[in-house]
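In structure tokens, the next block holds one chain alone, the form predicted on its own.
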Amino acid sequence: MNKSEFSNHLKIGEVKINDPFWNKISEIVRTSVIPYQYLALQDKIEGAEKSYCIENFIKAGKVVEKIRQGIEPEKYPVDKWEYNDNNCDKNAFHGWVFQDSDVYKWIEAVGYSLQNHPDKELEKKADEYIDIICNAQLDNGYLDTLYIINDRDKTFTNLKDFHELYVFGHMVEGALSYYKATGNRKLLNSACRFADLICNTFGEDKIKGYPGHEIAEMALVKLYDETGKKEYLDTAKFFIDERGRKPYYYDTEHNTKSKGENYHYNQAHKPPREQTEAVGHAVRGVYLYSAMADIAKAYDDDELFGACKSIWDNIENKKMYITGGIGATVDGEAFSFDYDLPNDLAYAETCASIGLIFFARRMAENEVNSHYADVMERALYNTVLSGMSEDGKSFFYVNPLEVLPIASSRDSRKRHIKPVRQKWFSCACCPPNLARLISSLGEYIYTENDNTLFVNQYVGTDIQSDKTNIKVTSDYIENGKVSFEIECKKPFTLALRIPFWCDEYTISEKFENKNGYAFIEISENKNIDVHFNTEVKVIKCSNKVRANIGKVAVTRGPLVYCIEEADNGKNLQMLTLSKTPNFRYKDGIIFADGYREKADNALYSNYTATAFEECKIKFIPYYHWGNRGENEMSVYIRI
């Protein structure tokens, strides 16, 4: 890699979003999702699954107070992934082992929101949560309510399963976001104390372990960027370097012997530098791959970046849904084998696509290649937005590409497929993850190096950097039009991504096309107009994907479309798109000519030519599906 090509993303303070599409969504997150989640964390949403999150921090604070008074607290078993009223004492920890992370993600979303929209009342609520959290921290810096409440003697004894380092990672990210928004260092100071403990605990001459669920690696890099403390970066690198080495640490930890065949789940089957395929739990995977890209950049490590590129290629070209969803199987919430992309069994967790966006941005910071921002766009506008209802008060954990409601209730293989969004989840990683991503969208639009400003996403913004001030006006989703009003502070190059879906485009200035970007030399103030042709397209899938033989998907611009029973009646599998569909587009909806196959009443009969009748087919954006009650849905349609 050439260090001069490395890029950094612009910080939120340098980017102000003003976009007709995203303003509406970010306002839903700010005014609905964040307040809703505030109540959910306190178990105040009627009919929703309990969180126990704040309750656990209050319990842990009481334990810490007892310890300081010299009173030995009760101990409870640390032996399962989920604790509830039916399987543990009422005074013990409740929820999933990673429950603490939900409040940290909420605080991170609040921090990003406050950077864009100061809100003293919201800040006060976050400060109250931070006080409760910091009161639960042990004097040595340790902070994980599962172990503080249940058994302090067992900390760092089950890295493989029980998520202390994962919880720490989200604590750091929440603390950094909140500090940058408010200047309040209380949670950041606590996070640094926990980080210092981790650095003093893990290393070559210490515990040679690494996280079971990755994210601490990314968080330590961010903490290094903020504080300049090299130990944080070195510990992140240690976690990468140690992962997958033999003898396997998880065997040592659990006093077992294996050949690593069961460690694909946490990407610990072989050292990261030797990995070429995306395997295991999809969220863990993209969090690891993101950290690998971070470390590759920080240490100019070509070997590690080479592994990142191989894994990226495997995801983009063999394991990603057209919607940007990843993780095809419910078994382990995991990547499946190459080209195994079932529509009606898809897991495609919201968090996994969010993690894919993290990975994409870091790859874009290492190498100029529009594919990274293309995938970021695909995941952002489709799977990520699908994860939230139009009112921001219900959520999808899983984002399938085909839904038959009766199958979700009667077929055990499809119980994970929900035909309507849920109010909340006991394992509630997705809603706060979604809120923090959308609140931090400004960090995913631009990257820059010494000479070039890269436009990766076409979102209406006002940006300020040492090179330029730019006002971007975007009608990208509706008409593919974007305009740039540029105030040039010093000569630079503006690089505009040419979207993968666009065959025809015009740019009002002379440009050079390279690596999927149009490079324009800027030496004076000027206006630039761009138009990407957003025609409706019919997209086929590789014939190696068995689920989609004889089927196609309909797209327009970055949006994938789907058909719903509410518009097209039951038995969507009987619809066929005409060879000449005569697409009509109006107000976000696509209409097409097609056919409905007449139903066969006999289960089996002699083959005869299929009987069809003409019909009109209505397509809606995929991210809108499921907002009109329980009904069938399909992305792919016969042709």
Given for the second form:
Number of protein chains: 2
Amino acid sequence: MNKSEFSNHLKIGEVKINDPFWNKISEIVRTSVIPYQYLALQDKIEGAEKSYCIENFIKAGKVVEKIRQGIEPEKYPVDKWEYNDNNCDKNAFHGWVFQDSDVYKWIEAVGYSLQNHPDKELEKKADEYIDIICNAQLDNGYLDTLYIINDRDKTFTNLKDFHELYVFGHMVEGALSYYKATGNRKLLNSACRFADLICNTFGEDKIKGYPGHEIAEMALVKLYDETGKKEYLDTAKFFIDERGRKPYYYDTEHNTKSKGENYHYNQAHKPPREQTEAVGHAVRGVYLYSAMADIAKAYDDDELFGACKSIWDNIENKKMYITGGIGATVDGEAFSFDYDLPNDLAYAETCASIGLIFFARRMAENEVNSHYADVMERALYNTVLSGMSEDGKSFFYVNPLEVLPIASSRDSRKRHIKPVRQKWFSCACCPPNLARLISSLGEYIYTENDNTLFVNQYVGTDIQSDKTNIKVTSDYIENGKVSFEIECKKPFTLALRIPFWCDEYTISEKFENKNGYAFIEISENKNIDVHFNTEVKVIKCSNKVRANIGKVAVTRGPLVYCIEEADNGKNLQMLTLSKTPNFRYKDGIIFADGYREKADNALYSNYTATAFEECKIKFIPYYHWGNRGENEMSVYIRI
Amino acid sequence: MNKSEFSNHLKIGEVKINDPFWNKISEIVRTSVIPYQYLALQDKIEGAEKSYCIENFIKAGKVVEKIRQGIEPEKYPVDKWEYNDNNCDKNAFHGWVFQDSDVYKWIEAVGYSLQNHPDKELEKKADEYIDIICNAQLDNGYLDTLYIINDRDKTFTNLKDFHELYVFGHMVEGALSYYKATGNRKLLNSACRFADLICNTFGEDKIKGYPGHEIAEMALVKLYDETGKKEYLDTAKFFIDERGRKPYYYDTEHNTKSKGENYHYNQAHKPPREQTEAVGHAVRGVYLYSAMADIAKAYDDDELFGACKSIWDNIENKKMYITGGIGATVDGEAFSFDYDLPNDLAYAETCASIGLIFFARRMAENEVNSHYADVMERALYNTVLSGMSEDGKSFFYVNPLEVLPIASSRDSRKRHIKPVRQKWFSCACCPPNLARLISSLGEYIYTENDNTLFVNQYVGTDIQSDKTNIKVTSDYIENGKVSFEIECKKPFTLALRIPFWCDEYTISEKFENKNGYAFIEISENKNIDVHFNTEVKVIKCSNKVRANIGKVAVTRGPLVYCIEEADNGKNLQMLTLSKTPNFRYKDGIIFADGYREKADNALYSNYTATAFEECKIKFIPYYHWGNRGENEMSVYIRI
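Having seen the form predicted on its own, please provide the structure of the form predicted together with another copy of the chain.
Whole complex next, starting from this chain.
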């Protein structure tokens, strides 16, 4: 690894988005998702499952109040993943063990949003939530409402299954975002107090545990970046170094003796730096891998980065859907084995693709290689965007590549596959995660080091760095055209990613092609026009993937397309794309020539070439699917 | 329905099998499976899961002894489906709630076997088991070791979930088979006492319940056929008429109030005579449908037979694998929705195909239509036979049409798919069911009525009926040749089924073709030669079945073929059958011309015609798969 390849991403404050494609989506997040989730956190959305989020913080605040008054609060069991009126006392904690995190994700999204769109009304709402949150913090800095409400004596006794350190991580990320937007340190101070408690609790000669659901590692690195407090970075590194060591901490904690087989789920079957394959719960995985990349860079740790690269290669080349979805199996919401990428059973959680984007950016900050930003783009424009409905009021948790509504209702193996987006999940990790990612999109577009500014995503933006101010005008999604008006403050290199999907492109300036980027020397003010040919493409999946043999996907630019019953009738499997499909593109829609088989009535019959008729096939962007009620959908089509 | 179409099947005593294909298999059952299971019932097979079968009967016998001595026996909970040392007292019942039935199935198989092959040694072993069984019967006739050992006061309180009436049904079937073979009435007398108790317990003005797992209905019809006792037939009819009536008995029994949704599993969501679709647990389904066909015939009940026909059509045309497997989903071991026939997730339980054969023969006894015997043949030569290894010592419960060993070990969705046969299941319904079916094969070959003898299966046999003695010499599987040496006792019609797979055939005698049978008038001694052309065929599955689009299966005669990794290497999905496959058949093996794709290394790439090389593809009979260790297998192949 070459230290000169290290780079840092530009921050939201340095990147102002003004883009025909993204303006619309971030407006939906700002004007619809964030207000909607504000109500959901208080359980004020009719017909949505209860979140109990704010209710828990209020309950915890009362417990803290009692403790301060010297009154011994009630105790309730901490023994379940999900608590509701059917299985616990009404005064006890309700919801999932990680319920608090939804509020923090919302605050994080609000913070990013406020940086782009100041909004006093919204700030006031967030401040109210922050007051409620801070009131719930114990005097020692601890803040997880499950344990505060139910049993203060049991904190940090089940790192494997319960989510205190996960909740902590989201608290930190929310606090940082909000502080940067508003300058209000209240939540950040609370988060630092919790962080200090954690640093004092875990480490060599302290509790040698580590999070069951990773994220604290990433969050501690961010908190170090903001505060410069080295303990935060060291504790993050400790969590990574300690993970998967023998004897397994989870064995100690649960008084079991294992060979670590079950710890694949938590990526704790062996030390991260010895890992080479993406395994276990996909969201946990990419959160860990992101932190590994952070720590590899912070400590210039070649060995750890080597593990990151092996895991990355495994994901990119063997475990990733064409949509950037990861986690092929519902069982443990997990990575499956190599090349197991079923379309109709896919899990491909929205959050996992969000985490993949985190991982990708951190890899890009370690090493110049366009694959990282390519994958980021794939995930962003397909699985992440498909997570949200057009109106921002319903969400997919799972992002299948093939849907048959009757199968979702009648086949329990496909129970997780929803044919339409859901209002709000009691387990609502994805919607607020989506809100925070889209609101912070500015942080995923550019990375820079001393010499070079890397353009990783093509989004219309005004950016300001110490070397240059650039106005980027982008019609990337519609026609692949991007122009750069560059004000040169000092000579530098501009590195433009050549997208993985693009075979032909023109750049109006001399460039050198290396590691997937076009490097252009800039020494004066300059306008550069770029055109990536966005012709419609037919993509095949490796024949090692059994589900896609004989089939292809249609893409245009970064967008994967799909066919839906609403456009093409029932029985999508009977459609075949012509080998000369004569694609016509208009307003986001692709029409192609193909064939529709006549239905075979006999279940089994002598093979004869199947009768078919010519037909037009209509493709829509994958991320748009499921916006017209329950219907069949498929990304892959026979050719 | 035309009463003149009613027929009865010839019994084992009237049909002596001597067939090059079946002799070998029934010898394996006789010399290997039956002795093996004898030991398994006593838990004397090393490495096999414990059955606890005989142990339970011995424990129950001691309880009965105590009761007779006026000693109050211990009580244990009856609250689980499976009882083992981890969840119950060592003196309590062990095994599954239906564990007793395995012993009865074994005795049934022994009975059939003894009819063909008298064997004093084996008879003695069975007699010992029968003594142990009869010692366990309560004085009122009740006999289910679970309740006798654990709690005598709770009998018949959970018909829905526990299996007393199921165990009873198997007891009757075992007792009848053994009595017919040996003339020994001991077990039959016990079974009649239990039957009398049941007839006195259930009915109008008695308990209006019905079995959760059907079979008692079929068994009571058989017991009526043997004893002529009308109550048995009436109780069978009562069980069918009462089933699914509102208010639901299962609601009454469990103090719930439902709309019957969950009773699809038990086919009790509505009255059987209103049912049109095969739903729920597949084995339970076909056992019920078999009894419905029995009762339709016994009472000449057109309405009930209409329901049987609708259900039959639904199975045959929408819910049956090409192998005769039924029950496409592991979830509830159940029928899935129409055309949902996944290859790699198939359940297709061996027992379900055995039950389908029961149903088919009973339908054939109601109506002259070759489809019934066609399906019987499909199930028999494929899914049923695949249930057993070549040496008769290991068994498949689940019969998938596509297997990837790594998926079975790493993907919990495919946990039920075993890549190799298992020694003995603790839940061992299939192995003894298979033994009893193969041992009683003689009862599935011929049906007859006053005028006509129907040849439903082509098996070498000597048969004796009141109209004719016939020596059938069959080389049906090898070359489609069957000859009949007919001794005519009185003029009759011989009806030869034209197999569904056969497009060309010759019969050396004038015949009339009707309802799928060739009818030949016989008025004198005669030799008839039949030749069904067994050329290798390429079969397509309806394009309504998503899993098989673009693929075909290869068959020869009634046998479905498959490809295995042992012959064709890994990645079977990369093989394609040539449209001019130039099939070569030799000794049961088929070779064909085809292509093997070169592996695509890139996970996603621009579509180009895939590189391939010509290759030979080797097909083996499906029922032979999995005899060479873990390896990939597939029935369907691309064309």
